Each structure stands twice: as C-alpha cells, then as structure tokens.
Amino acid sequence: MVGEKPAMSVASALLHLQINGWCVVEDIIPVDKVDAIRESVEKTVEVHGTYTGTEGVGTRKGLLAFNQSFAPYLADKRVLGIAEALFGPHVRISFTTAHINYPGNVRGALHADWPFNQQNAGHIPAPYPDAVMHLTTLWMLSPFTHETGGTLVVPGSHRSPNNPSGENGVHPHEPYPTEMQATGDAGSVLILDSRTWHATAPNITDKPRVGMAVRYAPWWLNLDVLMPGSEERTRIVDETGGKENEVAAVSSSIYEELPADVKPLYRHWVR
C-alpha cells in the first residue's frame, strides 16, 4: 500500500539499538488479538496485582504464573531474532511483568533496568562495561501516546557507564534535556538495551495504559538472585537486607501448556 511503513527488520532494529539504545517493532501481536489480551492482563492486575513505588501505577510481577494469554507471541521471530543476534541461541526470559499506568499517575524516576539499576541488591556495579547484557521489551497492549504515557527514554544513554539510579549527577525525578516519548500502536513492542535510561510517563487520559515488561537474557547471566529460595538470593538479598525483584515460579502444569517455541525461554523458572 502506498505510504505504508515497511516492517522493521531485525537488522534495522539492531542498528537502532546500537545507536539509540531503543526501537519500536510494530505488529507483534495481531490487531484482532490484542484487545482480548489487554483485557485479560488488566483483569489479572485488578485481581492479583500490587502498586509499584510510582503513584498510580499497578503491576503484577511474575505475570506468566497468573496469565498466559500473551505467551504465543513471546517467541516472535523478530523479537527473539533480535535477542539471539545479541546473545546467541540460548536466550531466556528473566522477567514477565504487567504495568498499568492508571489515569493521573505521576511521572516515575529515570533509571536503567536490572541488572544495571544501582538500587537493586543484585546489580552490576558502576562503572559497568559497554556491552549489551539484557534486553527490556515493553509490550504495548493499549496505544502508547504522548497523552496515555508512552515511556520516556533518553536516546544514547545506554553508552553511559552509570545511570540516575546510581547518583551519576543526573536528578532522576527531573526531565532530562534529550528525553523523548516512545509511542506506538497496540500490538507493538518497545525494545530497550536495559542500560537505556527510561521512566514512567504520566497518563493524562481517562483510560488505563496497559503494557507488559518482558526481559530477555543470555544464558550466562545469573538470574538466581531473582528466585525466591535460591542460595544466591539468600546470600545477596536476605542476609544483607537488600532490595531486589522477585519473580514467581512457573508451575509444571502451566509450563506444559506453553507453545513449544516458548518453553525454552521459561525452563529455568519451572519449580
């Protein structure tokens, strides 16, 4: 169709990630499927969710243990192709978290995600090396716009050896001069090098902005600190009184129902 944008290829996405630290890949979840998934995830957060430290933002960590409606799309050839191009063939999913910006939510703090968030017990100490070690993907289950609270990102910040969570001289609660909002239609996926500075944006509409954070890790990145009951979590989090994310286990019954191409991404979470 004349004027229609071509789909972003894996090669184009990798170039965007190398230069800017982020990109948006469109049409990962089909338009005729995304509404049902959004409603399902929104209901899960309503029943099983909690609020984050950002006022007006609801979440459900370990989402797959409560909702599998989105599972068929997690091994999409473009998304997984990007992860495998960076990490090799044995990619794993480290987090699956619902995030809902309710109307009137406040702006969040600029930060980089685990394991680069310096406030987490299991972090890579700054200055960290200039290497991609983790990918954050934000799945747009409703439109991400300037009004609904499309995620704030700072292009190029992934090349910095620290981020505002580590007292690097940038005030985390103040707008950064070069920040911008990532926008896209429902069904699109925002992909970030997890070092990229980003923040929750206010939703000034009267409807929730529903999304999911699904993070992809290489096989060699130790995820045990996220696992309740693991020796690493006991040593690094429990014994020190530190703060760290906690990912809910996936039951064997849920795992067996996952699509064949998604199972390898979750084998390590089965208890």
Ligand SMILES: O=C(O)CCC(=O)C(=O)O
Given for the second form:
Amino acid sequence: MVGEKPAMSVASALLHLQINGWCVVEDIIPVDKVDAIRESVEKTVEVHGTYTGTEGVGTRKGLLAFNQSFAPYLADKRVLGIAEALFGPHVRISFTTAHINYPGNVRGALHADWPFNQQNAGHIPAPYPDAVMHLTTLWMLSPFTHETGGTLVVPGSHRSPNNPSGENGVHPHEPYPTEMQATGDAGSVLILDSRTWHATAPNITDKPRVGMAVRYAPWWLNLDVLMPGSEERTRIVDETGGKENEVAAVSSSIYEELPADVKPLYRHWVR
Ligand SMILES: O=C(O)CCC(=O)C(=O)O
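The form predicted together with this ligand is what I want next, because the block you gave corresponds to the form predicted alone; please supply it.
Below is the entire complex, every chain and molecule, led by the chain shown above.
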C-alpha cells in the first residue's frame, strides 16, 4: 500500500546488523496481546524485581522462570531466523530480563552486552575479534520513543574491538556524538549485535517504559558462568569476587508448558 512501510525481511535485518549493528523489527507481538504482557511483566518486577545500577530502572533477570506470558513469541521466525542465519541451527536463549525505566530514571552507562562487557567476570577480553557471537533483542512492551526512553545506540560501534565498559577512551556517561535513539511501537523488537554500544535513556513521561531483553546465543558459546551454582560460576565469579549476571534455571514443570518451538531454545537451562 502507498506510504506503508514494508515489513523488515530477515535479509534486510542482516544487512542492517552487518553495517549498523542494530535494527528494529515491527509487529512481533500482536497489538491485541502486548498490553496484557506488559502488565504481567510490570507485576513480576513489582513482586520479584530489583533495581539495576541505574537509578530509576527496575529489572528481573531470568524472567522466564517467573513469567511465561511472552513465551509464545520467542521463536518467531522474524527474530529467531536472524539468529539462525548468523549462528546456524541449535541457537539457545541465554537471558530473558525485564527492564523498566520508571518515570524520571537517569541515563545509563554506554556499554556492550555480555560477553563483551568488560566489567563482567565472564567476558571476552578486549581486543575481541570482529565476529558476531551473541544477539541482544530488546522487546518493546510499551512504545519506545524519545520521551519514554527508547534505547540509545551507536551505529557501527559493533566493529570496534572494545567498548566503553573497557576503558576504551569513551566516557560511558557522556552522550556519544553519533548516538541515535531506537524507537518503535509496542510489540516491536530492537535487535542488536551484542557488541553494539548502547545505553538506557531517560524516561521523561509519567508512565513506565517497559522493555524486555532476550539474548540469543550460538550453541558453542559457554553460558555456564550465568548458571547459579555451576562449577564455572564458582570458579569465575564466586572465588574471584567478580560481578556477573545470574540467570535463574527453568524448572521442568515450566519447561514442559513451553510452546514446542521454544523448548529447543531452553532445554540447556532446565534444572
Ligand atoms: O532497556 C534499555 O533500553 C537498555 C537495556 C540495556 O542496556 C541492556 O539490556 O543491556
């Protein structure tokens, strides 16, 4: 139809990811479903959430262990197809994390995500190779706008061998000259090469901006450092006193209820 934007194909998303390190894919969660999921995730964070290091931002890591309302969409081919095109078959989900920017939250630090964030105990030391090894997807459960706090991204930064979490000469708390803001309607998904520098933006509205990070990993990326009680975590995090994300295991009763196409993304995390 004239004037209507065509849906982003997997091929087009891959081109954006290769050149810019990010893109937005629209309409992944249907409009008539997204409000209920947003409300449900907000409630989970109210009950089980914690605050991140960024003032005014609420979070719940290992979200799927607490809330399965979004599970039907995790294997959508428009998102998983991108991960499979980059990593081949046997992709796994490494994180599901709620991120709520409450009204008045402060701007967060510019960083690249795990395993490129140099502040994490488990990380690939910079200078890291120029290869895509992890995908971060940020699901817009409420609209991401300039006012609500659409994620700040630095196009092209994924090709850099380091990021502002690793003392690369870029001040993590200052706006970067070429940064942009990723925006989209509720139900859209921002997809980032996890190396892409990004930051939490301030929400200057009076309603929470509800987002959810889902990360997709190739089968060969070792995720054990994220698993509570694992040998890797004991060695790399507990014994060193290092800082690391913890992703709650999924019980077999939750796993059994997951949609058939989502189970393969989770069977490595069932305990
Ligand atoms: O919620 C956002 O806009 C950004 C979240 C973020 O920085 C992250 O998940 O690493």
